[in-house]
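One chain follows as structure tokens, the form predicted alone.
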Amino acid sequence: MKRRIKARRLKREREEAERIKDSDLFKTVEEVFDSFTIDNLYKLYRKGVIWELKGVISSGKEARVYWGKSRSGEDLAVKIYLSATAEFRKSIKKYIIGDPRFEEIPSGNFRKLIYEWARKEYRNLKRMWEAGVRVPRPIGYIANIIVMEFLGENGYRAPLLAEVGDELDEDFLKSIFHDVIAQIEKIVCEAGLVHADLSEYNIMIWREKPWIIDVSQAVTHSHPYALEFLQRDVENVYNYFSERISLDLEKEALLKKLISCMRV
């Protein structure tokens, strides 16, 4: 499993070994961000939680991540939100309904409406962390950009589930499955969350083991969405591995417990 995964994760090096390059932080940043991120990383730079930026590791329409490094040596994972699009003022619409953070945003403040996103994924991934589920340990935030432990080796992020997932043995995958449904419960019923966005495409495998990844859509309990979302991420969970592996845990059931650990 070991051999599979790293072959696969080497194919992936060569295809992305000419995006990762090595460079001083501000000559990255100035070919790509405006004037209020560059003076945002400056700022975390100063603070000494960022001392390098060297090279795009994932690349959205609404944000990039980047590798980083600490003053101490530490790799890290640099996420930096570009601008509020149309499309994405659409894509979070509902998520951002009922809370409260975002009642007091002018509807053309875009900047506002980025910065505030930003700030709801840090908490969310600072209350999941503290609450034991395995996603990357936060380390600081600012404006338009969150920093956070980075999960992979030599600047190259760990692989999806969906990436890898077809080339793991089946014991091996029917351990994931429970490792990601024993993560779930911990984000319902510990943290007090639901992901709301959780799918192959946003889980890790690092060390052998399922990270939960990318939760700036995650919700409180009192979200009037998020029954609705809680269940979307358990069929899609059941979807992905069902058509692998055959499971040993009724979905009706687990929803059943998880729905009993919701604080509304």
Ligand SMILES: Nc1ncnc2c1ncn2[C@@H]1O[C@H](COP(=O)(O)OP(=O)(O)OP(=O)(O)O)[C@@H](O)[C@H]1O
Contents of the next structure:
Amino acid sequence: MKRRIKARRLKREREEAERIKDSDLFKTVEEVFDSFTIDNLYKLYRKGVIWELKGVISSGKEARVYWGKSRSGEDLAVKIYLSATAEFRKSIKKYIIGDPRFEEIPSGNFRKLIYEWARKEYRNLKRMWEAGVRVPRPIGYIANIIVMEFLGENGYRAPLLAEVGDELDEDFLKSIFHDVIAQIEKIVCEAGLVHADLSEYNIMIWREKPWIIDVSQAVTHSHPYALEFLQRDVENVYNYFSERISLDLEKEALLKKLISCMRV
Ligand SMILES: Nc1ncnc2c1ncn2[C@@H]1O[C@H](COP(=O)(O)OP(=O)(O)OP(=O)(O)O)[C@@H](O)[C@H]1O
Ligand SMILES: [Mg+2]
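Since the structure above is the form predicted alone, I would like to see how the form predicted in complex with the ligand looks, so please show that one next.
Up next: the whole complex, starting with the chain shown before.
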């Protein structure tokens, strides 16, 4: 009896493995990723989170972003951290040290460091999403892979503000500016975070609204550089918009309001 159950289980596992091998996901994956990433993608596949990986949207130094599909056919953005250059290792420590959620820094273990960084990004994304910030909806996460809502259509990502800002008319740009400020207020006053890398390169324009992306380096208010990061975020946003439209909101007044949220 026991032997028959075991044989059945083995048959099921073999069929499952063959089905997975046949899938589109692994046509792309086998050639490109290391074995740990492949294992992690398998896990997300088995859970039905990722069904297909269709193409690269962006290939940065540390992370690649893919367009994918869920089992139910929903578009996904899949961000995969692949390597950690010495420069990256050094720069991310600044954002991890001092954040009470990440006291333990695994020194010398680059894989763990990347996992920690991806976990931080996913937690930040979730926290912002739950606070009502307009960020891609978090969908799933494992080790070095983050799955979120895809901003765009038919595999074409939405443009960054940096890419389209100059083509937008003044009234629309004004509404985008006010909306970005509203998102910063939510990040600081509702989510209790500071984005810490906000600029026209991490804002996407989709469905006529600004969307905040790339939240890996966001920190809590208790972080020793939180205020410095906030001032830089606000400075970046003001610099970008003030070159294109006249602004009717004082930077100092905004900062004062945001800082008062940080002191609560
Ligand atoms: N949810 C998403 N939907 C569609 N495209 C996305 C999404 N998230 C990121 N992208 C695209 O991938 C690019 C890189 O993403 P992100 O900024 O999060 O990563 P990064 O590691 O900072 O890369 P970079 O150094 O290029 O900014 C973005 O500029 C954007 O074009
Ligand atoms: Mg970015």
